[in-house]
Amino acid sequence: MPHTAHGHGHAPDVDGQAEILDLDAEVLAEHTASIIEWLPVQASPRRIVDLGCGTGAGTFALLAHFPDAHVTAVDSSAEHLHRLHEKADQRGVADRVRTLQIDLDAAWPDLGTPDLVWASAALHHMADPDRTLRQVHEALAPGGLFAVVELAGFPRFLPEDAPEGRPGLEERVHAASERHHAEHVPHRGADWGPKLTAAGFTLAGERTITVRIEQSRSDAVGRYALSGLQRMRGTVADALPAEDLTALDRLLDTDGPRSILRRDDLVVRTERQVWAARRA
């Protein structure tokens, strides 16, 4: 999942980030299921958390992978959530789906007693991770399992021999990117492995997924780096070079010939880091 704040109450852009949730969750669909049926839970969980759920790309995943389940969905933001609802909808599932709106970094009501909670790219934004894994781990059933996934930065989709002949410009743009979230979101990127065990865990695993899609005919991919690519435009304009920026600016521009709309050679590359941690 793109690193946005859905797990609390910091997002200004609602419409644009719900639409890079829902397009993060259609490109990386196999990758997510492939996560889930990877976790090594002690019996098919009956009481699911997600926490910082967006717009349900963990929920609906987890939904499918465990027919006999219950998601207790967990976001800050109403719309993620109204979404979230409507889908449960579309899909016949609302009965197995209750969506919970609250703010992570303040306090929890009662979320049950779950066999499983699921955190994808939710911890590293919030105020204090540490105190968020206490919670999950007094809240967790006995056995229960705390799945941790984060995203090495957003993908990447371009060539390496850059459009615009300006090589090396997505490089350059996330260069930016991460500077930027250095210093706004410092937990990104961290080692969650230590912080898990320091919460009273047991480490039960801890894998690294690669990302590499190629050929693929979906549109949702040129969509899906055209809503990242425009917001860390919004991020690392003052940051890079006019030569870049105007490059950049082509590659947006959806109306112009060179939109990456129109390109029919974007590979999606990334990692997802993913831990599983058991309370004893």
Ligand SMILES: C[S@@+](CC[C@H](N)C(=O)[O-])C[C@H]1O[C@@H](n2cnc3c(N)ncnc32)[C@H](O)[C@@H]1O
Contents of the next structure:
Amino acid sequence: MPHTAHGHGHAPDVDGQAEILDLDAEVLAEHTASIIEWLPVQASPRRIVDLGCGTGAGTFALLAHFPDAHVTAVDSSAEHLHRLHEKADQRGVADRVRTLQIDLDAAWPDLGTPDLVWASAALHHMADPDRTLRQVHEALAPGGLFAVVELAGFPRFLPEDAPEGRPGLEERVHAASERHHAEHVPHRGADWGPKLTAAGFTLAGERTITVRIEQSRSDAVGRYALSGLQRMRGTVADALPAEDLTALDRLLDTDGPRSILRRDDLVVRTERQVWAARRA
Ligand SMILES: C[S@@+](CC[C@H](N)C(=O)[O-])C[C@H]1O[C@@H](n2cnc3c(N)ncnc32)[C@H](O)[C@@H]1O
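Swap state to the form predicted in complex with the ligand from the form predicted on its own:
First the chain shown before, then all remaining chains and molecules of the complex.
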């Protein structure tokens, strides 16, 4: 997937989220493709909705795998949708993508009876996810599939043996970030299986994917680690011991000798969980 990390020609990336989503799409492209391949669809879907589509990681992977499909890409962010639309133009698939800016926590417009609804790293953002699940159930065509993908947090990258002389630095950054998210994003890490069943779905499959990508596999890994840790720094700076913050800032100083961009020993490590749920 071509990278758009620096956003040339794109809408402004106010908080850096679009850049991370683009890098995430690039680095994890093979994993996303394998999830889509695994989906127990009954027939090749023609109408797909990508809920909380961001900059289009799922949208473009779905379009590539299902050549007869059209995707309605839904998000509350005008910037993300603009970026997605530009990419669709560049890739020559604009006629197969419709972008729709709505707040999924508010009333939903008619989404056109999709055969497949995809929600990746999106459900945990909903104010009332149980209601969202019921709305998806209602919107889907009979026999249609709902694919829920969630991450086990942001990936780890650094070797465990403390490159900055601070053993466990990355773990402590993540622990502080987890505490923040537990307070502000309470549905992150939920078990969506029972919730899907309660909303009327039949579970058709569930899997956990272990992600482990050596830096040599993609030249985006360093930038992905940098963007992610930069964003996490904003959340965790006050909660970290001063020595950890100093070590983190050395990693994030792209002009400095300890810059994470100078490393060649990064490994992307995380898990993705997938639930496939069918409407009867
Ligand atoms: C972590 S991103 C995931 C993006 C994309 N699905 C992916 O896998 O790269 C979550 C997305 O959900 C969107 N989102 C969050 N709350 C939303 C809401 N209430 N209505 C619509 N979109 C929302 C955000 O704007 C963001 O694009």
